[in-house]
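This document opens with one chain alone, in structure tokens, the form predicted alone.
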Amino acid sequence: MRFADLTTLKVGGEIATFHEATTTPEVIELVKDSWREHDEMIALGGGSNLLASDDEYPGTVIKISTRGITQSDAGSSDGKVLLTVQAGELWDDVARFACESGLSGIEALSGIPGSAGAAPVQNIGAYGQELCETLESIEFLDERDGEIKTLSASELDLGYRTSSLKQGRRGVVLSISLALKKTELSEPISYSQLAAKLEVELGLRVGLAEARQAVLELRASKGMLLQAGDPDSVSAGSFFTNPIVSENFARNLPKDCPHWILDPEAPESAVKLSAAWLIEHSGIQRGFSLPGSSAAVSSKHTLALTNRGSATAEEIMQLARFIHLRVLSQFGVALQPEPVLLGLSL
């Protein structure tokens, strides 16, 4: 088995162990076999977010397709309806489940491609919305002394895209609990260009279908829905986070330059860049490609790097080094890697 038949970008190498855990008692022999043989291991979901090297993993991968969906109107907070999802179920399985269930939330993390149980480590979040608005508690097995524990989503130090899961925290996340609203209408819609799209103002309200009609619809339109017969889906979605400077800096830049304060009342509040705007300002096009390579920018969205058949893992990272070179140069910003990066770097 390779990453490049488990990925979404579908390149990497070949790996030296492989297992696909089905059942929750799997996953959790599996994983505990490895750290008793202190194997180099990695539970992976739906292979949405990594890029890994070309050459062959010395490890243990253990793909995790656990499944099931179940809700309670007990133990959420709020009178809210407690959504528990098995980590392999895929997230947007979950939001359509949501949906049809009429139960508001993530309706605008619709699409978002990549299982249940890594929405939390990046603290998923598109269209306004963010995983940690609707994140109670997550089921983790705990590398530290081999228990099973239930974290609330206050202990998981939840960011923009990150998480003490993605910083150091080492476990495996066996399922998801999520306090939803039973209702037939979307949230407040909160992004401009849903609002947009839905023709409403922002703040206003729309049907479940409808909102997440028109998400699936607008990350279609951006490469951003894994459809086959699109070369632009084959990515790992957006490869750079959105930058966050400091308000003085923020300054500095160009005044066309989007830019959102994260807390206005802070008397010096980080400020929210746009990485495609950089990207773009930068002068890098959608679709372009360093010469004789495989890889290239998206020809729907500058933030997707994409496989256009044949690129390599290397290809990739080469492409996306070129480009935070010409970013950093033109406007001091340095972006960062949104996928996890494995036997590669920057």
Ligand SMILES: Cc1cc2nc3c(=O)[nH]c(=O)nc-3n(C[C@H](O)[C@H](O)[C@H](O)COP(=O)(O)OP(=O)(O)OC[C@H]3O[C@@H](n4cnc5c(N)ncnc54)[C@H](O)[C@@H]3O)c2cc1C
Given for the second form:
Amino acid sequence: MRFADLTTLKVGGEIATFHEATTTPEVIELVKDSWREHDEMIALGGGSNLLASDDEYPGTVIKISTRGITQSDAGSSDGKVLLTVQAGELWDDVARFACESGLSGIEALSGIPGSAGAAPVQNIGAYGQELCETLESIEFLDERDGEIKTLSASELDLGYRTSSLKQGRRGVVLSISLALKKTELSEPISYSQLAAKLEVELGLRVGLAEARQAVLELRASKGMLLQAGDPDSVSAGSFFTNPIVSENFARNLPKDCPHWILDPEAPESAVKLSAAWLIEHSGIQRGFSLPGSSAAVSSKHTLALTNRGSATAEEIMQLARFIHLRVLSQFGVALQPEPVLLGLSL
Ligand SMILES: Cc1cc2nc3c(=O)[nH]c(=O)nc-3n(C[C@H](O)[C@H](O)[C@H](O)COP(=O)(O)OP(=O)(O)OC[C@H]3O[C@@H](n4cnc5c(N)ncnc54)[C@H](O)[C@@H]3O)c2cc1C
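Alright, leaving the form predicted alone aside, put up the form predicted together with this ligand.
All chains and molecules follow, beginning with the one already shown.
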């Protein structure tokens, strides 16, 4: 098996040992065996946030394909409904299930590819919602002591596209629990583009099905929905995170550079910048590609790097390094990759 067969970017080399686990006891046994043998090991979901090197991976990859969603009214905070989801469930099936069951809180996360188990790893977010707003806890097989623990969301250092799991806390997510509100209405719409698509004012609520449909349509228009006929979706989604800089630094950027003050109350707050704007204004346009390379910037969105058919991981990285350098030399901002890089660095 190759990473190219298992990831949405369709690149990456051979895997020395590959297993797929469809039940939780199977996941636990395979993971523990691999730890016992001191193997290098990674858990894999949908491969939609992973860029692996073209070289052979010498360790073990365990693809987690467990399934199951259960609902309970007990045990959640604020009388919400608790949804417990096995790690291998497709995230978008969870979002669809919630919308169809009259449960709000994750409708704006509709259409994000990948598995439920990977969702807390980078605290998935889109269109004004982040997983941390509804994640109650995870069931976690901890590499430190081999124990299965329930970790509350507050123990995971969830932040903008990050968590302690992404930053090196080793182990495997077996299931996640979400606390969702029982209502047919969405959370207040807090993202301008989504509000415009729905033709409502910011802060208003719409029906869950309507919110989900609008998000799916917006995502499709940007190549951010995995679709067989869309070459722009052969990507890992956004390749760079929006950089966070000091207010002082942001003052010296061009006035039209979009920015969001993260804590308006603070005297010197951090400021989030638009990575897409920085890339475009460093001279890189949609569809851009280096000469002779099969890696290209998406034709719909400058933040996504795509495989145009026969790209290697190295070609994707060359394009990423080129963009990184252009933005650094033009604006002094070092973009950070969003996907997990395996055997590669910028
Ligand atoms: C077209 C497209 C659009 C996207 N849009 C968004 C978006 O809007 N917002 C967003 O946040 N992300 C987005 N992404 C990125 C991606 O979909 C998410 O990060 C998703 O959560 C990754 O899930 P996965 O199962 O594919 O993870 P994988 O790529 O399989 O794994 C990613 C990382 O998580 C680890 N991991 C996976 N499963 C487990 C587990 N059970 N336990 C412990 N570690 C695990 C892996 O080892 C790896 O380090 C997009 C990607 C694509 C291709």
